[in-house]
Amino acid sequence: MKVWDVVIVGAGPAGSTAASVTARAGLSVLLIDKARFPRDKPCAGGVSVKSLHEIGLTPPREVIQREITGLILGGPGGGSSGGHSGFLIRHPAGERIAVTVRRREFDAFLVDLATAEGACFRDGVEVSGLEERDDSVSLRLATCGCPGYSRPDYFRPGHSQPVHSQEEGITARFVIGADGAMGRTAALSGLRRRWRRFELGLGIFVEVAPGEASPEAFQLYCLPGIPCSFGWVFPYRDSVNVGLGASALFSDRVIGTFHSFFGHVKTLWHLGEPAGSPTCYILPAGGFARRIATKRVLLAGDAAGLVDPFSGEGIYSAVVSGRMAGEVVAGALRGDLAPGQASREYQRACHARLTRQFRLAMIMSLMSGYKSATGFRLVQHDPGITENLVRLMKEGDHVYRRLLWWHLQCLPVGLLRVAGINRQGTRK
């Protein structure tokens, strides 16, 4: 039987590029995904351009859907003082700061990537067993009868119960498990038995006709109702799409909040009507202390729980943790690293790098909480503000540091002028 060297579950942007950095280090990557590909995945589809910087190139143009350079901020009630304005703010005028995707295109390149560096790819193939011994992981692989993904168990993972047939063994020196936020690699190598609800967000979104929304811009919404969310409206070639993130604390009210804002931005825009129901997805919040990793089996992306809780941008993180994996164990398996300092290395290496940042997040969207008009109109009147957001899209190590400093500098001023305004107008 044939010992691979790394076999990576799951062949989203974690997973494909973990697969690519092992493969071109000159191992015998197994690359495997229980949906059959090309595959839908349930997402706003915007990219930084952080993120593209860490893939190290640029997406054809058949799978870019718009490149965005700008960014619309709407307030409480949608517009820029709650009314039905909104205001578009560019940084600068025609420089790239994301762009946005299919997923069911953009996987599918990033997997073609992975296999061009020598990974062999199988779709259709879930992993039904895992052991891990002292020198290797022992799986059981199935071929799989579910074609995309199911309305989820949000807090349980391995919740869904596909049709099997055609079980084989397989083994592996080291297993990165890049299965997202429900995949079974983590409760398999005993890591996470389940979720908790503080730390997750739920994302719901419909795709309608555009209307008059610009197309090279995103739009982003403050939400009044729900602590700590955003609604968004991104642009795509033929449509737009337009969601809602919130946390999973706030389940009950997401459906009614995500009719009224589709209602208003609807109306605003005059968009299309939503040909179905609307998709729900989870984000599982970074920030929070995780075991990520045994010694041969290792998680990233979703898998480890590592989405910015701030923007709920999971896709950079997904790259940067999957090429650490790769990293990792192509350093183990040249000698570099025992299999037990691995597994602490790669702890090490996400929180140095992810973690760390996300804990800020999360103290900047705990302090954001409701969207306040108030609130709304200290970014109204410090440009500063506005240009930190694009900052986020644009520089992914210490960013929030430095936000975070800015801010805490910042905000005794803003909020004195912004009461100053207030009482000008209260005058009036």
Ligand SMILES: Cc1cc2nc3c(=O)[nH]c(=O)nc-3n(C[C@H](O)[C@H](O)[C@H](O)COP(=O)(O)OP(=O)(O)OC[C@H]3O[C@@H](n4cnc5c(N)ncnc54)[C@H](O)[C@@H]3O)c2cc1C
The other form holds:
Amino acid sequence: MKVWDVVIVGAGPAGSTAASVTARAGLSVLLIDKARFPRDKPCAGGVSVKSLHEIGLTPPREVIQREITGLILGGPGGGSSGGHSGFLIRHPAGERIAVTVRRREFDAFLVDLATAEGACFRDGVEVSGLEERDDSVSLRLATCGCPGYSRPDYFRPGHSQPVHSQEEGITARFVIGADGAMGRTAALSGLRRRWRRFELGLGIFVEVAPGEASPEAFQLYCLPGIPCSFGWVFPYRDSVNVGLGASALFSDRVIGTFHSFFGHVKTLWHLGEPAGSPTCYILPAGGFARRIATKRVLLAGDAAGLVDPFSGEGIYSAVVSGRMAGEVVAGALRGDLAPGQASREYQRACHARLTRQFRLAMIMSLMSGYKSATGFRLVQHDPGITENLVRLMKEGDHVYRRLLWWHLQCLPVGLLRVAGINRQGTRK
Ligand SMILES: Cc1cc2nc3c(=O)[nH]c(=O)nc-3n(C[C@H](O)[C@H](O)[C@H](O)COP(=O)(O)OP(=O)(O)OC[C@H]3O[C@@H](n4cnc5c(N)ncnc54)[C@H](O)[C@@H]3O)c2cc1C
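Structure of the form predicted in complex with the named molecule, please, following the form predicted on its own?
Below: every chain and molecule of the assembly, starting with the one above.
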């Protein structure tokens, strides 16, 4: 029976990147996905410039929905123009800071890159069993007519069972589990049984006609109803994606807050009516200590819980962790690293490049000035803060350390200025 060098479970950005890297290194690579491709993935489709740099090339024009060259920040009240709570800050970045994509097209493009490097791709196939031995991993695969992302049970990965028609066994020397937040590899390998509620975020969105919304800016809004949450309006070619991200701890407030936020931006930009009900999906917050690798099974992307807890950006860390997982597996199979060492090296690299950053991102999220009225005034009167938000989309490593340091230095002066402005406003 053929023994694959590496089997990669899940063909999202993490899995496809790992497949490209390992195939390019000359390994025999099988990339599988339970969904039939092309498939949708609940996402706002914002891909930062730093993610494009990690991928190493810009997707073709037909995959890109919009080039993003600016930011619009909306204050508490969703940016409505009435009363003291209505603020909007426009920040033209003067260069491309991100693109928007539809995940159906973007993920298929990444799979094409992996197969062009020599990876074999099988869709409509799910991992249903996994047994790790000292020198290999046995996997049970099942062909499935899988519904993809509908109706997940948020806290029990792998709960929505597809109907399996055929089963087969395969063997690999390494497995990379890149099967997303609801994947099964984490549980099957014993790395994680279930998410804890505080580790998860919820994203909810609709797509509507764009009205007068800016076609080249990301819009981000403070949402006073839920701590550490934000709303977004991301432009596509013929529509906008309007959504909200919040901690799953506040799941009871998410739907109500989303509807009032949508009402605000709909009025503000004359957006269209949604065709259906909003889509809601989970995203795991990065920054928590987690074991993400055994000797021969490595988790990457959402499966490893690697999403930026401040911005909700997960594509960047999926690509980064997918690449690092691929590199250590290639190193181990070349004989540069013993398997146990490879797993330790991978966890160390993820910690250094991602988890450590996410801890600082969590602090930023908690103190995030622009999500409260006073904080928002701070942003209004200090363009440096908006510039720093733009830098988050352009720069990868160590950006949060610099941002936090910068904020701590500027905060006292900024607060004094805002206090002065508030007092003047009261005297008038
Ligand atoms: C509402 C919402 C909006 C978001 N917006 C953004 C954004 O604008 N920008 C951004 O950077 N991030 C965003 N994210 C986060 C981003 O979508 C994820 O972080 C990213 O998709 C993670 O990529 P991944 O490759 O790890 O997993 P995924 O993209 O989830 O891919 C996992 C793949 O594994 C497959 N799979 C699952 N289980 C199995 C199995 N048992 N066997 C085989 N295959 C399996 C799935 O079919 C899927 O194709 C958003 C998330 C949500 C929920």
